[in-house]
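Here you get one chain, nothing else, as C-alpha cells; it is the form predicted on its own.
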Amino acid sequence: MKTYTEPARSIPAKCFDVVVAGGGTAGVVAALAAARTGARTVLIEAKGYVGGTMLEGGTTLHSFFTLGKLFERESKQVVRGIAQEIIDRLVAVGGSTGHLTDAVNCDYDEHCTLIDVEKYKLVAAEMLEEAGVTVYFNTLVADADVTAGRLNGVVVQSRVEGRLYFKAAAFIDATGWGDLSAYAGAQYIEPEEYSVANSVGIGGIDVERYTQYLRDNNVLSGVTYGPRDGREGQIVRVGAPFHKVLSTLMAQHYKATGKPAAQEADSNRIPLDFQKKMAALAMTLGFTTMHDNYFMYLKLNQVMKKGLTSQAEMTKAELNLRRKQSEALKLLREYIPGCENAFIARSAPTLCTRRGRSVLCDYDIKNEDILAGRHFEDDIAYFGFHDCAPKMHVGGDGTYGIPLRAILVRDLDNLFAVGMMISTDYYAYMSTRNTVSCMAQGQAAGTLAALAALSGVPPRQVPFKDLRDKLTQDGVYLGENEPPRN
C-alpha cells in the first residue's frame, strides 16, 4: 500500500480579511498591522506562543540602526514603526534593554537589542489581543484552495477543532519555511544544505568570571553593556566566535602531532583539545544575558545535507541537537571559570533554521543592490544591515530599500512571503533574512493586505501611495518621507 484516499468531507469554515501564516518575526508585526488597518485578521502559529527565530534564534535583535561609526559618521535608526513600538513595550515591562551600542566591536553591528523571550511572549500576545487579531495557537497550514492564480482560503488543523477552511481575501505567508506557499504551488528554492540550530539557555553561570576568562584570552570580539536584573552598565553580551579564528590553528596541530593537545597555542591559553570539541559541535562562546548567573543564548548549529524538508533528516538533526546541547554543557563545566555549576535551563520545542525555502518574488533582491545602497520607487522600508560585516556592508547612505516587489509572490493575485522566505541570492539573504528587517518587511504585507481586503481589489492594483501614506503614518522610516532614489 503506497497511497490512500482520503474520503470527501465537509469541514467548518471561517472567514476573514486576512490570513497570516505563521507567528514569528514577521508573522506578529504583518497582524498587528492589518489588524489595525481595519481588517479582520486571523493568525495561524503552530506552537503555543508567538515569536518564533526572534526568540528562539538569537534573543539579540540587529541592527534597527545604520552602521556608524565604522564609516565615521552618525548612526540612523531606520526601522522603526510597530518594531519600534514592541520594543518600547517591552522595556516599559523590563523584558528589553533598548538599543544599546556595542563597546568594543564597532565593524559588525556595534548596535544590539536584548529582549527578554519569556516577556516577549506576553507582551506580543497582549498587543495581538488589543488589536483584535484572532489567533489560532497550535495549528498548522495543512493545505491551500487557489483558483487560477488566486488564493481562496487555506486548510488548517488545530488541536482543538480539527480541521478548519479560513476565506480571506489575502494572506500572508510568515512560516519561515514557506509552508503557505508551498501549499499554494508557488514556485520556490530550496538550499541543499544549510545550518540548523536549537540554541539554549544555559543556568548557573558567573558572567564576570566566564567573561574574564575570555578577555584573558584573546577571543573577545565584542562587549555590550546594559541593564541586567535592574542594574545599569553590566555585561549583557559577549561576542567570541573564536572557533572560527582558531580553526586553522587547531587543524594545523592536530595535523602535524596526530593528537591532542592541551597546552598554550600563540595568542590563547585556552586548551587545544576543548578547540576541537568545541569545533565539532559548531557552538560560539558568545552570549547575551539579562539576568545575572544566565546566559539566554548559547548556539549550537547541525547542518542537514538533504534539505530542510525531509522528514529523516529533520528527525536525525532534532535528536543530534539534543546530544550536542548535553555536550556543549559539559564543555563548559569543565573547561570554563564559572560554569561550573551550570545547567540547561530553556531549549526551543524544536529546531531553528535561518533558510527554509526561497520563495520566488516579483523582484529578487540581489547582492548588488545591498552593497550598492539601491532604492526603489516601491520602497515598503529601509534597512541598514549585513550579516557578513565587516567584509560586505550597505553601500551609499548605508541604506538600502525593500522594495514592495520584493514580497509579492510571483503568480499569486493575493499572496505575500516575508522574512526568511525572500532573496534567493545568498548574500542578499545574509542581510534580508535579519529579524529587523523581518519585522519591517511584516508591517507593510500587513498593511497592504488590509488595504486590499477592504477596497475589494488585488494587492497590485492598490494604489502605492495609499500604501506609503498608511506606512508613513504609522511610523514607518522611508527616507525622511521625500521621494525615494532609483
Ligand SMILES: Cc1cc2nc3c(=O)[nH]c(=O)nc-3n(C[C@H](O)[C@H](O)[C@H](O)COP(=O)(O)OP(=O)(O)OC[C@H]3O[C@@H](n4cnc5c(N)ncnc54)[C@H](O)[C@@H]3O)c2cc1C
Given for the second form:
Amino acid sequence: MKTYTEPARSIPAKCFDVVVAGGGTAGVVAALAAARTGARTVLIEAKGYVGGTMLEGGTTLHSFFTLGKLFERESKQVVRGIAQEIIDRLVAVGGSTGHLTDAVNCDYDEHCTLIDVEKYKLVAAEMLEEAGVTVYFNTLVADADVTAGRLNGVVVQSRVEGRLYFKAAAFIDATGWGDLSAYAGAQYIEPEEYSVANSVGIGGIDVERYTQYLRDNNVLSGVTYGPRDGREGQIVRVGAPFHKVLSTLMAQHYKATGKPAAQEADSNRIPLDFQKKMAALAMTLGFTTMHDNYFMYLKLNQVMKKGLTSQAEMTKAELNLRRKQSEALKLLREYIPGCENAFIARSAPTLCTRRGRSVLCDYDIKNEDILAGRHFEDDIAYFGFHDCAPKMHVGGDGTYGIPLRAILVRDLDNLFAVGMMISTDYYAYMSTRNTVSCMAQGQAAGTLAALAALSGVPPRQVPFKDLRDKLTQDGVYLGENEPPRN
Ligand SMILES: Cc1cc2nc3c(=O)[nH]c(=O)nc-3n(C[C@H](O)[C@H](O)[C@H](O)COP(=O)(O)OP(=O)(O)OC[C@H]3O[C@@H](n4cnc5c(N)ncnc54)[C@H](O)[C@@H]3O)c2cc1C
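The block above covers the form predicted on its own; next, return the form predicted together with the ligand.
After this comes the whole thing, all chains and molecules, with the earlier chain placed first.
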C-alpha cells in the first residue's frame, strides 16, 4: 500500500479577524498587537506554552540596542514597544535582569538582557489573556485554504477538539519553520544545512569557581553582573570562546611559541583532551544565568543536511543531541572545577532549529542593506545588532530598517511571515533572526493584520501612514521619537 486517501469530512469552523500561527518569539507579540488593535485574534501553538526558541535556544536577547563600545560609538535602544513591555512585566516579577551592560566586554555585544524562561511562560500567557487573545495550545497548524492568492482559512489539529477550520481576514506565519507559508503555497528556499541544537540547562554548578577557572586559563572573554536569585551584583553572564575560537587560540599560541598551549604554564591550561572532546561536541563554555548553581544554556549544535524533508534524519538528530548532552555533562563533571555535581536540569522538548524555510516576501533584506545601515520609506522597525560582529556590523548610525515589504509574503494577499524565516541571504539572516528583531517584526505584523481586517481591505491596501502612526503611538521607535540612551 503506497497511499491512503483520506475521506472528505465536514469539520467545525470558527471565525476570527486574525490568525497567528505559532506562539513563539514573534507570534506572541503579533497576537498581542492584533488583539490590542481591536481584532478578534486566535493564536495557535503546537506546545503547551508560548515563547518558542527564545526560551529554548538562546541566552541573552539580541538586542534592544545598537552595538556601541566595540565600534567606539554611543549605543542606543532602538527596539521598544511590546518587546520592552514584556521585559518590564518580567522585571516586575523578578523574571528578567532588565538591560545590563557588561563589566568586561562580552565578545561583541556589551548589552545583556536575560529572562527567566519559566516566568516568561506565565507572564506572556497572562498578557495574551488580558488582551483577549484566544489561545489554542497543543494545536498544530496543519493546512491552508487558499483561493486565487488569498488565504481564506487554516486547518488545525487540536489534541482535544480534533480537526478544526479557522476562517479569518489576515494571517501571520510565526511558526519559525514557515509551515503555514508552505501550506499556503508560498515560495520559499530551503537552506541546505540546518544547524540544530538542543540547549540544556545545567544545575549543580558553582558559578564563581567555574568563572574563576576560565579566568585563570585566559579564556574568559567577558563578564556581566546583575541580579541572581534576587541578589544584585552577581555573575549572570560569562563570555568564553567557542570551541573553534579555542582551537584558533591554541594554534596562534603554537605558532608564537612552538609549544602546544596546554604545555605553556602561563597560558591556557584547559586540558587538551577536554578541548578536543569539546570541539567534537560543538560545545560552548559561555553561559548566562538568573539562578545560583545554574547555567543556561550549554549549547550543543549539530548540522542536519535535510532538516525539513527527512523525518528519519530529524529523529536521528533528536537522539544524537541527547547523546551529546550526556557526553558534555560527563566532560564538565570530570574536567571543570565547580562542575563536579553538575546535572541536566532541563532540555528543550524538541530540537531547536536555527533556520527553517526562508519564505520569499515582497522584499528580501540583504546583508548589504544591513552593512550600509539602510532605511526604507516603509520601515516598520529599527534594528542594530549583527551576529557576525565584529567582522560584520550595522553601518550608518548603527541601525537599519526592516521594511514592511520584508514581512509580506510574495504572491499572497493576506499572509505575513515574521521571525527567523524572513531573509534568504545567510548573513542578513544572522541579524534579522535574532529574538528582539523577531519581536519587533511581530508587533508590526499584528498591528497591520488587525488594521486590514477591521477596515476590510488586504494589508497592502492599508495606508502606510496609518500603520506608522499606530506603531509609534504604541511605543515603537521609528527614528523620530528619540530613543533613551543606555
Ligand atoms: C540554539 C540557538 C541559540 C540561539 N541563541 C540566540 C541568542 O542567544 N540570542 C538571540 O537573540 N537569538 C538567539 N537565537 C535565535 C532566536 O532565538 C530565534 O531566531 C528566534 O527566537 C526565532 O523566533 P521565531 O518567532 O521565528 O520562532 P520561534 O520562537 O521558534 O516560534 C515558533 C513557534 O511556532 C510553533 N510552531 C511551529 N510550527 C507550528 C505549527 N505547524 N503549528 C503550531 N505551532 C507551530 C513553535 O512551537 C514555536 O513556539 C538562537 C537560536 C537557536 C536555535
